[in-house]
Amino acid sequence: MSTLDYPSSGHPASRIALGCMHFGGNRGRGEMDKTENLRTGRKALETALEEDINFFDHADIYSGGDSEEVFGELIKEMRLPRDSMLIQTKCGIRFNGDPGADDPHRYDFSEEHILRSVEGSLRRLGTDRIDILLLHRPDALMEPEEIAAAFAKLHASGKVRAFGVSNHTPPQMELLRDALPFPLVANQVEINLLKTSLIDAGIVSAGREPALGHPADGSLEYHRLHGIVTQAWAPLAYGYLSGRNPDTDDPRIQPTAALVHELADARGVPAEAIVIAWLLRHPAKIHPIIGTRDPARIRACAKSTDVRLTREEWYRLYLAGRGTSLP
């Protein structure tokens, strides 16, 4: 599999990244069995590792916690070598209740939660240094230089060696860029077939309605300006193309799906994998973090890596996910 690389995180990471969000079961639903967590993840990873995927995506909020705490057990019990992995969480989202009886859903950039939440993931991870860590969600009450302050503490104790954003749009990005110490290496963003908004952004032209405007123009080549690798979550459109009965009536899916399944019988490979494909098409190096537990879905994933779709199938791919014509 090809790579991709990040600054100053250590070593190159795999094209694809794997996603750990249900590592540790979904809570709301009751999936708490850890023995079958672990049984299933164990698998997920023993399947990312045949498939060379090396670059492995946490958060702190991750089925409170236990995603993380899966994860550590697994490298733990398998004698992965740290080295030979990229490892990733997020941190900045608190939920209600935390810690006190009426404390609101909120976002925490302090330097006090950011340090917190760093020590609660390695603890978790059972590791001594995070390879990369993103601020989850913007935080309207954001003091850059207290940011600043937080990462320098961890950069220097060696606990983080990289730093990067989440949902993050390019004026935020640029506010922390001018206090911070280090470079932003990442922003991760919600991008698919589906969810062309940042592509969409840059197609402009003098009858442009403001209704197409999105909070995040300019975000694909601001990325591109500065070096930030452009991470996408949520890569495969919750599974709408490759498979997955659409639970919502958007008029794009079906005929989206019929021409994702058209390129992968012509190509001999999974639908999953075209869909994978059309970001990596993109001169952004869009990095894909897959967010699955199924060894299937994995390796259909991994051939995207081998498909390297035209020019003309890209547009037919995107005007389809678009749903209207170009200006």
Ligand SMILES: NC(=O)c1ccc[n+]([C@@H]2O[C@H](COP(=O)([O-])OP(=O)(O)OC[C@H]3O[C@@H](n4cnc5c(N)ncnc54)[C@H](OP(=O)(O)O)[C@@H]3O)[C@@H](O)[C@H]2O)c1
Second form
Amino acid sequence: MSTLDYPSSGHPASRIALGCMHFGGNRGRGEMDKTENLRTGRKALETALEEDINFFDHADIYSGGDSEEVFGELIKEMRLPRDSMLIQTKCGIRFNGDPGADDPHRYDFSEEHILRSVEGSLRRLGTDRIDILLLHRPDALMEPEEIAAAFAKLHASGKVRAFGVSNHTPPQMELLRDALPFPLVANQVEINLLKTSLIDAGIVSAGREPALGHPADGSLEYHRLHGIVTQAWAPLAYGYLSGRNPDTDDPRIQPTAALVHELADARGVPAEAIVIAWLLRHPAKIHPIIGTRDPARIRACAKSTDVRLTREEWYRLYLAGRGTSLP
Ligand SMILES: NC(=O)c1ccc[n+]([C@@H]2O[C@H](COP(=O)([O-])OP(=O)(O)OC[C@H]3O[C@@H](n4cnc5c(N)ncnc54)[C@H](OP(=O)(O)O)[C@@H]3O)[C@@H](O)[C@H]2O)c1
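Could you present the same protein in the form predicted in complex with the ligand, rather than the form predicted alone shown above?
And the full complex, kicking off with our chain again.
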């Protein structure tokens, strides 16, 4: 598999990354059996490594910490060499009741919370360092100097190698970049064939296009200008284009899924490979974080690196996914 470079993170990352949000089970679906999670996670991890996937995405909050814990146990159990993997995690989201009964769901980029969160992730993952730490969702009360102080301590102690953000706008990144002693290496955002808004934002017209003005406008160009990797969360569009029965009546799904399957059949690859190849074809070098534990689906996604869509195929998919014609 081809690779992608993250400055300061250690070594090259596989072109496809594995999102580990469900390693602790799909909370809400009543799947919290640890033995079962270890068994399912082991198969997913084995398959990912067989497909040369070496980049793993976590967050302190995934399954309340269970996802990191299951992953940490698997690394130990499978005796995986830590240096062959890139482990990314996130901090900054706190749920209601943490720690006080009246404390609300909120974001927290205070130095104290960042440092405490990283300690928890290191413990659960059973590792002495995190390769990339992301700030999960922008904290309205963020003080860049305070974040910089936390990052400097984490870097100096060797606990974190590189830093980035998730769901941030260009002005928020600019604010941070001004204060941080390190470059931001990534911004993880939702982008897929059914969530094209960051690409739509680059299509400027006086006609039917929505007026510019969304805070995330220009994100992809901003990332390219500053060497920030665009990580795509939900790159599979939750499976709606590759076989999952849609639980919504979104009129874009059926025609886009039909086109995905047409292109997949023509190339002899699984539908997932086309859905992911659409992201890979973008010049921002988008890094898809696939959120599956299903070995067959991991293999299907890995096939995307063999596919290069033509400009015309890319636009046909884009037009179907965005659901409106271009100006
Ligand atoms: N930064 C953020 O704010 C943020 C937010 C959400 C997620 N993330 C990260 O991004 C990763 C991926 O996101 P995601 O998991 O939400 O979205 P995703 O990768 O688009 O979708 C994965 C989900 O879709 C299901 N799926 C895919 N194809 C399917 C098919 N053909 N039939 C049935 N089900 C299918 C998968 O089930 P199976 O397991 O059965 O394959 C899995 O539950 C996460 O693991 C996490 O690391 C980050």
